[in-house]
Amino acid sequence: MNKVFSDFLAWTREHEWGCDESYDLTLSNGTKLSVWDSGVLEVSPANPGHKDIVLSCAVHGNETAPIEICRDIINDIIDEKQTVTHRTLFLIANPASINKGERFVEENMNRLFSGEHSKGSTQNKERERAAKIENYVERFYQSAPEGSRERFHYDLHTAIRDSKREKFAVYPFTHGAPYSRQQLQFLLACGVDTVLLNQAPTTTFSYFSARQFNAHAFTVELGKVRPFGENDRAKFAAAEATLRNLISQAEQDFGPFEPEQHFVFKEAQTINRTQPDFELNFADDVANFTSFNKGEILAWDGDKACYAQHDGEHIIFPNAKVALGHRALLTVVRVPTESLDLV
């Protein structure tokens, strides 16, 4: 067997921005792998069922754990040790970025789909790459059986702080249309029990899938970014066994939806940084999710305080280092989960 298949990942990170060439290797369980570029995997049954999965990770390449989870179940696809019964790609989005050790090299990847890559003058190695992700995911989708299929696309993260939520799923904005319980309780089997619902379009990856290709599609964080091999893996076991069975089992039985069981915020507001000196209110080490009342300083941006707009507002993704213009700090409210239009 060659490199490529041999260690997929290592393989990849030596060919950090792309490989101009294809390769492909039919196991002797009639599964075909197709490596289509540098990180970009596609693996297709013999008799392939209805789904059609996206699993992404690397997006910010200092975020370990979902490189590890990917690494080890493409690892054991290739050793035949794990089943697959629906076409899957698998991305590694930013190979340079794992390499460097770092969120990304340039520029956040996951503020350039949707098309973001190509506006404005500036272009750089990460917008290329976001550029062909997206070229990859139309091409996956398009080329499916024909027949009645369902899209899904998870993209797998680690957040830069603790949180008082250690596993979370942003649910991006649906244009109106119902939110998919199924997917709740998919979500739930990943032990991830806290939903954050977009109530606009963003220019991330799993909402560029979600409004294109209408497949299911979530930011899934899983706990906290920590460097290669000191993950607990054991807080990781419940979402990589989901994700497994997600792709080796025709279908998946989650039990009763109980609304109890899930715990959904709705976005308050959008704080971004538009000035140089831009600062928090807060101590780096404060947690996602923690919760500030209504009238209390959020942040400074420049000389503009922003406030809390409501009791129990609660904080995500704080981070007074992006670049002007972009999201600094999220924060969001509990809804009822049975105030959902659930279908």
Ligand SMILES: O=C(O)CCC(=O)N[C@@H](CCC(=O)O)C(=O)O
Given for the second form:
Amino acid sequence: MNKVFSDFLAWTREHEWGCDESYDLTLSNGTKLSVWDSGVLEVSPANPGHKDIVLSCAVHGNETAPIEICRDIINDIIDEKQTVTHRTLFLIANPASINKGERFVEENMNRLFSGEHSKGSTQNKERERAAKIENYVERFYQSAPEGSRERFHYDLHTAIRDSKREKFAVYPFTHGAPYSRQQLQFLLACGVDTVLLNQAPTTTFSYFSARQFNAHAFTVELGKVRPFGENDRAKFAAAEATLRNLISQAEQDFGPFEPEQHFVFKEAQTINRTQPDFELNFADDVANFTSFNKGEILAWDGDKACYAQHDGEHIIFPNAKVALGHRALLTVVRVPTESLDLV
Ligand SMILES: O=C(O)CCC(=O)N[C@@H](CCC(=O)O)C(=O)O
Ligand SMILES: [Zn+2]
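Swap state to the form predicted together with the named molecule from the form predicted alone:
After this comes the whole thing, all chains and molecules, with the earlier chain placed first.
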């Protein structure tokens, strides 16, 4: 078998910024596999179900657990051990950053979506790749069969720091649209009991799919960043099984919705680094979801103090080393699940 299909991840890593050739393979049950570029694999059943699903990993190259999960699902599809009922697009977003073993090569890809890749005079490979990825997602959703369909995108990540809540998802800003009860249940089945509600547009991949294509789209943080082979896959088993069920089962049944099982937080502040001398006012080993009280200093942006504005304000994704203008800290406050506008 061609290496494209015998080891899709290895072949992708050998073509780290893309490949102009396309490759096809038809499985014995008629499911068609089409490779559009390195890291870009469309799986199209002969009689597809009503869901169009995007599963992405390696937007950050050192977040290896999601890459291992996608690799294993893809290999099982090719070996005909994993059935696929719904059209699914796998995206290994930034193979060059996998090869480097780092979050990114030149620029954080997850700040380049919704056209951000083409703003200003900067050009680099990550910008080119983000633009191509946007096109692949558009092509995938737009080439779906006619009829009533549902779109999904789970952008799989792991976090730099320890977290007091191990698995959590970012729910992109909905512009006032209600939140999906079924999606909270899907995430819970993945072991993700915690959801952060963004309150404004972002330039992330998941916001792009949600906004442009009305997909149920999430950034899903499944654990902590570790090198290949050092992930405890048992901790990811529920997520992997639920993703496998998503692509293979006509419908997933999550039972009754139980609000108390979901821990929902709303964005309180996004603190950007605007000054070269940006400092966090807590130690490097302080975990995600550590809580601060109103008036406590969270960070120094130059000589401007950034304060917690609420009691019980939890810190997420603190990173003083981000590029100027980028988010250095997100803060969230708990909201009752019952207070959400759910559909
Ligand atoms: O642990 C960290 O500091 C970063 C983990 C990560 O890559 N998170 C995503 C979240 C994207 C979102 O807000 O939807 C990111 O920062 O890109
Ligand atoms: Zn990430």
